[in-house]
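The data below hold one chain only, encoded as structure tokens and taken in the form predicted on its own.
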Amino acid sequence: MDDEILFVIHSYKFTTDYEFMNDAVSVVGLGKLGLGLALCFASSGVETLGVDVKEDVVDAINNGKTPIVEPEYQELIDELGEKFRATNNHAEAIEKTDITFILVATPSIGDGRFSNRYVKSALKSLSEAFGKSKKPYHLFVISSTVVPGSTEKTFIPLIEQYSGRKYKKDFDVCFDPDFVALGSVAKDFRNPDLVIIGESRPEAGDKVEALHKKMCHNQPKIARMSLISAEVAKVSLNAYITMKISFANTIANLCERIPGTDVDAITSAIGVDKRISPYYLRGGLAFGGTCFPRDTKAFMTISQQYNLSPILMESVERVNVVQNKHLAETVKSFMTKEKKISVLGVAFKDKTPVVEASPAVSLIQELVIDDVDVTIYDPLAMESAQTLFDDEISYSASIEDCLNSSPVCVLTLMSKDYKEAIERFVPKEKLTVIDCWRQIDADKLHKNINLLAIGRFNDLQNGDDQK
């Protein structure tokens, strides 16, 4: 008993020091995102424990097998072996950690806001083993995109609720959003240009700050505020990301008009300046993913809930949703009596099999509505295309196959696959393809292959049959 209390005594000196016990840290949720930051803290020399409630993805990562399709997991896992390992306990990870990130989805409910259902569910487990607990401290960082005001409304409540704890005594709370994109995650996390961190206070930021450190290879701007402003700050980010990319989809739109106009030479040209940059300033399709759609959305719900206007954000929506259907006009005009039209790519981007919000899906679904016979080739998104379109649609096994197809093909990823494939494909009949990115070089087509860049004014557009 007595070296029970002096550890208890002595764990708590180094607490409110901020001296933890261990640099260990437990990482709750390990879906597209979650996995990733879990990984990349390991793979950094972190101590990490991942802690998810599916079964069947606990039990693949510790069979050394990623349960998520992205580039770097299988890769990681491999490298780490026996040094990281994931529980669907949640106990252990108060007992065997100092600090938790919970990263668990937060998805739109009716009204636009994001559901805190998963957050709150993962922190009344975590505070009831708290509460059990009998260590003196905890850190409990919140990386979910939430509704501003939910950290210090409700997750903070709960804690205390059902922990039995005090806030800045028994533990601190920070806000910690991802900014990672779909397809790049481990590369983003450990590369990032900015780190977000909203903290109960300064001690409990410096913790959360020393892991972004330790994690990065890069030296990117940390910025430390309150938990509201953090939140804040996340949903504006992708709000304003979406407003560039309407912004660029806009230029593209209007030099498909004007003979002589490129929208890459404008973007890249006008993307210099320090008060634009070139990131995100590429006309193409509409934008789409897990993120973007559900936070423009969120921040008009926002806005109105303060009694602001979101004229921007409502303008911003209104031109996503014009050009998804820019696109499908598009494509219908080139479509031969036959009615056959071939897609490469339905995920919403590249190296990832999500399809949420896809331009590609969102013109699929237009053309099944037009009886067009269409057929689709996207290795990662195949199983979510036949759960979305079953046998609506056709599958192919190969790129070459789908070009084969139909008279019309429509590029709808930028992919280095997909493009060089193109290139040295040879049709036995006339091809159109219509190239959303701008990426196939016209030169290297052969002669039966017309090419449509979207974004750019083309003598397609005037019924001539050339490139």
Ligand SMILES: NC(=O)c1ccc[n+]([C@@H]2O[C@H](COP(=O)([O-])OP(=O)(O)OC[C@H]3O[C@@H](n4cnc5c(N)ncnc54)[C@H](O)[C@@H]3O)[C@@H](O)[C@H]2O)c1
The other form holds:
Amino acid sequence: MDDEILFVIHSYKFTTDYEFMNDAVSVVGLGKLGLGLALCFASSGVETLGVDVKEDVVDAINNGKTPIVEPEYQELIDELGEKFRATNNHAEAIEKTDITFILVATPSIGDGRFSNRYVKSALKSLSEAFGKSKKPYHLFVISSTVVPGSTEKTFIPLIEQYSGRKYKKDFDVCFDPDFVALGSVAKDFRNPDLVIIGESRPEAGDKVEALHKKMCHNQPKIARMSLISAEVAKVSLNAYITMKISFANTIANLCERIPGTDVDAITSAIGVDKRISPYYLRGGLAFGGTCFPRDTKAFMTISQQYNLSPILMESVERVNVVQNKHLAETVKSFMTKEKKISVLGVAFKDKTPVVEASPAVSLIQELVIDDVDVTIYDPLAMESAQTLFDDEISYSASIEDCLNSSPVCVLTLMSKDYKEAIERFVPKEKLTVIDCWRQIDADKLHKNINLLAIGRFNDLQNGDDQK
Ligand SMILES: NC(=O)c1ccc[n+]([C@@H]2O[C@H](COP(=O)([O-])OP(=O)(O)OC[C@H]3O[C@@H](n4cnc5c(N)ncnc54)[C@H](O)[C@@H]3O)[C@@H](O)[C@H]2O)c1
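Swap state to the form predicted in complex with the named molecule from the form predicted on its own:
To see the whole picture, the full complex is given below, headed by that same chain.
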């Protein structure tokens, strides 16, 4: 009997909860990821409002221009026209939409943790507006990467404090991490392998799941779990990938020393085994960018918080540092007396201007310290490179100019355009090209070009005695 009463009370509670009016969403933080998420929601037919504190970001979007360099962003803005709008007023997100995704930056703060200050500031503005609003319910979805535990320990109490509303009654919270890569953000949002949803209540998770299903062009695995499990899952996935990259790099280094070996032959074979899989198993350069290095650190931090020694991730981090040094040593070993090196690609990967933790930046830094005359080319990352290196290096206007500038050129990006330009290039003098991802077809090269492929045994590198 008691059970029956409880069941009735339980059902009543949920059926009288606020019914979502139209499932309009707002995305707070229109940066590299947030703008992509907002555009993908909007183009899948979800009524979407973008929110950002930066006036220039809001103005650019409302004037039909993407403030972020990412494939598809401009095309989506053109396609959507007036169907997608941005504002800097957080109250509009509360009044006009029922679900708000928060995707602001969570910068690293040195000790392996991320700062929650932008998430807190966004939630404070939203919660104050929610407190003043007559709307009975709102769903807050945290998508920024946070140190596990942040949602329950910090964000939920903060929403309660500034809104005066009650958790699981007036509002719910989900943690919905993104597994997208810069350079293909819009594509990845619509075609994920996996969607992880941490939820305060199943009803809230259902809403987020429905939105993903609407946006996805594929049918990803949707994994629903507690808020804290989702937070740990986010950093675990990236930590695993960095471990895999480091393993592939270890094989690549070995192959450079063992006559007759080729890292691609090995990784493409072992990657077929389902226990391994072929992705992120291409030896070459260290991992970089805005996510992998810091998620690895975050995994270490959380381990330490729970008195576990993070030996595995510490090793991954060490392997990565060594991989950067290995590239610098290899490049320097080919330097002529002129001490001139050109570098094609400064960003951490192709099709993005992001230079954070880029192996190319680490290489250039090492060369500059050694007074090497460095010339670079990377149109997307030119501005960031100038901020980092100013007049310490030279900047080319084309791939060809860059190749002409030095007797040794390093190709750091995995890019068809760069590969084809090098294969077409006719050098004025002898040139050594160091191909970090083994893309270039040696048979297509001009006879004055020597090719050295990272991760492959090479006579150039090992000398005749090891042939
Ligand atoms: N970059 C990646 O590859 C990647 C991948 C997965 C997850 N993430 C995570 O996604 C989050 C966002 O990263 P990003 O690279 O898009 O950041 P970003 O710096 O490119 O963009 C953040 C945006 O948030 C805005 N903002 C800051 N405070 C605000 C506030 N109070 N209200 C409204 N807008 C505000 C900023 O003006 C900026 O436009 C981070 O937590 C990051 O770790 C990033």
